[in-house]
Amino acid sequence: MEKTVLQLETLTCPSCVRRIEGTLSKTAGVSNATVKFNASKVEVEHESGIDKGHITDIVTKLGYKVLSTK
C-alpha cells in the first residue's frame, strides 16, 4: 500500500471535497481518499501498482489544478 499526497490550488467550496473523494474512492486500487479542505490537500492510499500520475490525471480531469505530488 502506498500513499500519495496532492497539493491543489485553493479549494473554494465544500462540495469539491465530496466530488474528489467520491471519484477517487471509486477508482480501482484506491482504498481511501481524504481531502483536507483548509490545506487544499488530497491524501490517497492505494495499491503500489497505481501510478501517481494516474491519480493526478483523475483530479485534473475533475477540474482541479494539481500544484505538486508527493
Second form
Amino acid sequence: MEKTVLQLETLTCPSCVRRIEGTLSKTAGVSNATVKFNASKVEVEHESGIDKGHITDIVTKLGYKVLSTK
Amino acid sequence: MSLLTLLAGVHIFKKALIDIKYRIVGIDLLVSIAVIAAFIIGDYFEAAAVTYLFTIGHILEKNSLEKTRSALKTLMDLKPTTGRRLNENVEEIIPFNQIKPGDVLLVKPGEKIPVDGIILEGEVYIDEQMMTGESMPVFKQVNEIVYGSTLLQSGYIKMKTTHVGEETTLSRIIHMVEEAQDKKAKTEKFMDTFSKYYTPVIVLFAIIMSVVTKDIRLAVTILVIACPGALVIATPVSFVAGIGNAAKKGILFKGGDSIERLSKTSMVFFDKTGTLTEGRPVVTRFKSYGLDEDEVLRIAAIGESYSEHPLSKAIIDYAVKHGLDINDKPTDPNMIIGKGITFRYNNSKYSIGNDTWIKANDIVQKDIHTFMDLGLSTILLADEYSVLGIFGIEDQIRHHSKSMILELRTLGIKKTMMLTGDNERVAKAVSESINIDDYRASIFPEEKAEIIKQHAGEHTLFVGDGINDAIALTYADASVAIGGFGKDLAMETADVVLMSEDISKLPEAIRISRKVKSNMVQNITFALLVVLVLMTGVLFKKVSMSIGMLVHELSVLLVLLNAMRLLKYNLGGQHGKGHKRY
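Switch from the form predicted on its own, shown above, to the form predicted together with its partner chain and output its structure.
After this comes the whole thing, all chains and molecules, with the earlier chain placed first.
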C-alpha cells in the first residue's frame, strides 16, 4: 500500500470533491481517495504497482490542474 | 454567438458528463441541461447569458476562495529558502532542503533561523511573533531551543540543527491548520446532507412542474437556481477564514467543531500552576532557626540536588543566587512521593519536605501560617530534633491573569473556577488576587474531571498548560492549552492551542470563535433567503434563467466576501494592546 498526495489548484465547488473521489475510488488498484476541499489536496491510498503519474493523469483529465505530487 | 456559447460551455458539459457517470447531481449537470434546453426552445440569448455568467462567476469565486485560504499560504511563505552552514569554520550558503539534522548553522542579525535547533553559541533576541503572536522579542542563550522561520533580531548564534523539513515546528503548525480547515463541524455536516437531498428534490420538482404546466422554460429556470452554491460554501468559508486569521495571532483552532464549541462557553475552569501562574516557582521568603542562614540554605540545596520537583529547583536556584557552594552530594537520599526527601550529610540525618509531613513547634507553625497567607508554598528543612529553616516559595501569577478574568466576565462568561492540587491557603490567596469567582484546592488530577462533570449542564471550558490535564481536558466541552509552542502533548490534546504563554489570548480566542460563528450564521441565513426569494420569483415568473444565474453567482460571491471580513478582523485593536494589524 502506498499513499500519494496531490496538491491541486484551488477547488471551488464542493461537487468537485465527489467527482474526484468518485473517479479515483473506481480506479483499479486504488483503495481509498479523500479530497480535502479547503486545502485543495487529494490523498490517495493505492497498491504500490500503480504509477503516481497515472493518478495525476486521471485527475488532470477531470479538469483539475495538479500543482505537485508527493 | 451560439457557437461561442457552445465553446464556452464545453468545460461545463464535460464536467456534467463525468457527473452522470458517477450519478452526481451537481451544478454543472443542471446548468448543462438548462443551456441545452434553452437552445432547443430557441432562446439563444438566455443560453449564452447563463453560460457566461456561470463561467465568470466561477473565476471570481476561485479568486475569492483563494483569499479566504490565504492565511495558510502566508504561513508557508515564512519558510526561508537558504541556510548558512558552518563546515570547519568555513561558511557556505546552502539551499533550505539540503540542511540536515546535526548540521551546525550560523545565523546573523536580521536573518531568519532556517530550521529548528539548539543554540551552541551566542545570546540573542528572537522575534517569534509569526508563530506565537507575541510581539515582544524573546531572549535566548546557549542550550535553548530555537524554531525555524523565526527572526533573529540582534546578536548572532551558532546552532545545531535538530529538526528539518516536515519535522520542524512551523511545518507541524501548517499541517495542523490544514487538517483543521478540513475537519467538518456539525453545522457543516448538516449542510452537506441538506444539499445532497436538496438538489435532487428540486430536479424532481422541475420535472413535475414541466409535466404539470407544460412550461419548459419555467422548469429549466428552476434547474438553474437549484444548486445551493452559497449554502454549501457558507460554513466552510467562514471557518477557513477564521482559522487562518487566528493562526496568524498564535491561536490554533483544531477545526470548525472546536470553534463552535468554544463559542458557546459559559463556564471556564482553570488549572493553576503554569496556567494562571508562571509555573516557575521562586523562593521569595526564607527563615532559619538556630543555625546560620547560609548553612541551612546550603544543606537544603544539597538535600534537594537529586530531585526534579519544581519546588526543589526553586531552592537550588535560591542557593546558587546566594553564591553558595552546593557541589557536595547527600548520602542515602530517599524520596518519599508527595512528602519530601530524607538524606544524610556530614554524619547528620535531615529531612526536607512539606509541613504536613515534617512536624514543627508552635513558633515555626506561626511563621508557616504567615507564609501561607501570602500565598506561598512552604518547604521545611529539619534535622532529627527540630526544624532548621522554612522556605516560602512563590509561583508568580501571570501578568494578564487578573485582566483576563475581568475580560471573560465582560464577554458574558457566567462563572470562572480555579482547580488546583495546592493547599487551601495558597489557592485562596491566588484566587483573591486575580478575582476569580471560585476555586477548589487540594484536589487530585482525576478529581478535576469529577468537578467538571458536576457542571455538565453548562458549556464548560477547561484551560490548562497541557501537563497532566489530560483527563480534565476530555470531560470539558471545550479545552484550551496555553504555551503550546514546541509542546507536542498540548498541541495534540486540546481543541484550541495558544502558542504563547500570554493568557490574555484566551478571551481573544473566545471572541474570534463567536465572530466566526455569527459570520457563519449570517452566511447561512443569507443563502437560504436567496434560495427562497429566487424560488418564489421563478414560480411567479419574475425571474428569468439568466437573472437566476446572476443572482446565484452574486450570492456565492457575497457569502465569500462576508467570510473574507474575518481575515481582516483584528481583535487586538479593540482593546488597544498595540497588536500588529494584519
